[in-house]
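Take a look at this single chain in structure tokens; it is the form predicted alone.
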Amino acid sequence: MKKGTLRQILLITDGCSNQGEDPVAMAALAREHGMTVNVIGVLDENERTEGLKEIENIALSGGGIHQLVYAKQLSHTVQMVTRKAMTQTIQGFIHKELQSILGHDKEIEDLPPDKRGQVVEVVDELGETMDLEVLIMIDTSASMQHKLPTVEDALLDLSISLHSRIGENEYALYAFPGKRKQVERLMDWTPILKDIHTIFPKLTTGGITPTGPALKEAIDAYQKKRSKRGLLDDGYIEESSS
């Protein structure tokens, strides 16, 4: 089995999109291009988000995971969602492979216990050895201003927690809205987010939430990265449809 690359878009937001393309449609397009879209909604204590349905629908269309979380719990949630999405994606790929062998009416649960155990081992091993690319989209609308320090710490913790993996990790960081346009690149692809503390203090917050354009920019960024790499590394694993 070719090792390939797991490609994730991690969207961190606290509200409804209100400008640009439909984010649910953009998430579906990302999925078609082999990217999983995960969404974390960041809340304050006693705060309820009106964007819950949108958060759910973006993740569903993007083949990923969604999670609402209070700011103080964000660090653990970012790590959990990233890891869980990796496992789900690998399981989906292996499930498709098994169906092509066993028949489309068969499930992993239909395997004998010892064979199911072997599948779990393969999933765990691939989770540690496959290359991982995470493109992080941070909502910098006005309501996120006081939450950004927590987001900063959570992303640094994510980078540290994944550093022990055998597979290579790469991260890119974008904000929406940006200073001069709807979406702004803060950090190009890098193996560790060690310079993140120099970026966050310079962020400005605005009133709009252009989630759809942000996802469109993420797709474009991945396409550019893959075109630079050429055809030598086109072995990405598509996301699970479950």
The other form holds:
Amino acid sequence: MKKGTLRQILLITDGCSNQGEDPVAMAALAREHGMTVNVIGVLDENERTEGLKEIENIALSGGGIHQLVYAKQLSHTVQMVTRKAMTQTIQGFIHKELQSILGHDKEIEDLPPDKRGQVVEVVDELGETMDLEVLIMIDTSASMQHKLPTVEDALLDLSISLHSRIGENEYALYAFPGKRKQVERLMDWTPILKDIHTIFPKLTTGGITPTGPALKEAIDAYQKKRSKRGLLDDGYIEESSS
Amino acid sequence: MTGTSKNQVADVPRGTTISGKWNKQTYQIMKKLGSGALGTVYLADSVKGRVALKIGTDSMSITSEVNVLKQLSMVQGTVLGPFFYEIDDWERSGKKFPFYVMEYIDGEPLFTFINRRGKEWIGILMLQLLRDLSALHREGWVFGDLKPDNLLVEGSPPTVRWLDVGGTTPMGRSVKEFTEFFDRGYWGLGNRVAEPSYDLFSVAMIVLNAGYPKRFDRPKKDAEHYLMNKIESSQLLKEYKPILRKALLGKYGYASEMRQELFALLQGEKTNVRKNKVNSSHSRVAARQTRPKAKKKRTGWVETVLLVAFLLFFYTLYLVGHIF
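Output the structure of the form predicted in complex with its partner chain; the preceding block shows the form predicted alone.
The complete assembly is shown below, putting the previous chain first.
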């Protein structure tokens, strides 16, 4: 099996989008492009979860995972969601392979338990060794202001977990809304997430929540990266395009 | 929680008979023992006697745990995790629930035991834990999610047993399951690569947890200094400081190293306190008392040499005084 690259969009937000394209539609588009959209909703203690439905729907149509957390638990959640989503994508991929061998109506559960063990080992192996690209989208609308330091911690924590893997990692960081545009690039693709402590203090918060346009930008960023690399590397797993 | 909705298993009532689809074994549910993110564990009766039975929802994660249990069952000579019996599916009203069966460990939570029997047990139980970890590491595995909740003290003589080995990771891979307080990554004191020092950090934090039952959060910066302060300001932890410090800073490459130093530290302390209490029948006590003796002998020898040198010096002065 050829080792490929997993591509994720990680959306960290605390509420409803209120400008531009429908984020659920944009997530569906991302999925068509072979990316997974994961969404983490950050709440204050005692906060009502008005954006809940949207958060859930974005993840659902983006083929990813969503999770609502209080700011305090964010670190643990961000790395967990990222890893779970990786496993889920790989499982989906393996599942298809199995179906092509065993027949279309077969599931992993149709294998005797002893055989399943080997499937799990393959999934674990891939989760550990596959390359991963994560495009992180941070909601910087006004209500997120006091949560940003926690987001910074959580991203550092994420990089500790991912760098403990054998596979390579690349990150890009975007904020929405940006200073002048709806979406602003904070950090271009980089293998190390260490410099974020220089970026976060400069972030300004305020105004609208253009989640849809942000996702659209994320797709574009991936497209650009791909066309740049296309000549050198064609190792992506195209598992959602069938 | 996840995008794909999984069918949750409702609690299985007492008396229910679970029968396996593949192996055709049957189990009678006796009571619920506990539940976690991946499933619920029950005490059950079977032809094997009393067993623990874990019913999950996701066959991949259940299978993953079984992979680890099987590996641990193969480790010779030492009993590491619970003994693994079998994995199967249970079909109930058209749905399939994966489950596995393992040894039932009838033990007491680590801290409940320590609170009941006395703080001196911390060191002894940690020695046991380090010995088992050493065996696990030799086999190429790292425990990962090491914490008091995953440890039980069983039987007489009291023995530490591992309850949940789901976080066990092959050496060199990344630890995926962890609990913040016991995770060196959370404290900014290392990565999450599965290696012996990852577990040894957690062992040190278990001891810290004994001193601070409510645990505490990480500081904004300089976690190292913060943790050392926590150790210093606890009567219970102070005596373990040299060892805790080394474990927290990743200075031990092997569990056996940490075990040896803890052993030596306990010896020093126990010979003082326990001399008049010769009730312990463990062979360890014998070993414990031989080494300090040797140490004493050596200091005695040094004293003699010093005394002789001193006398010689004065004698020379005396002689010199005589000549002039």
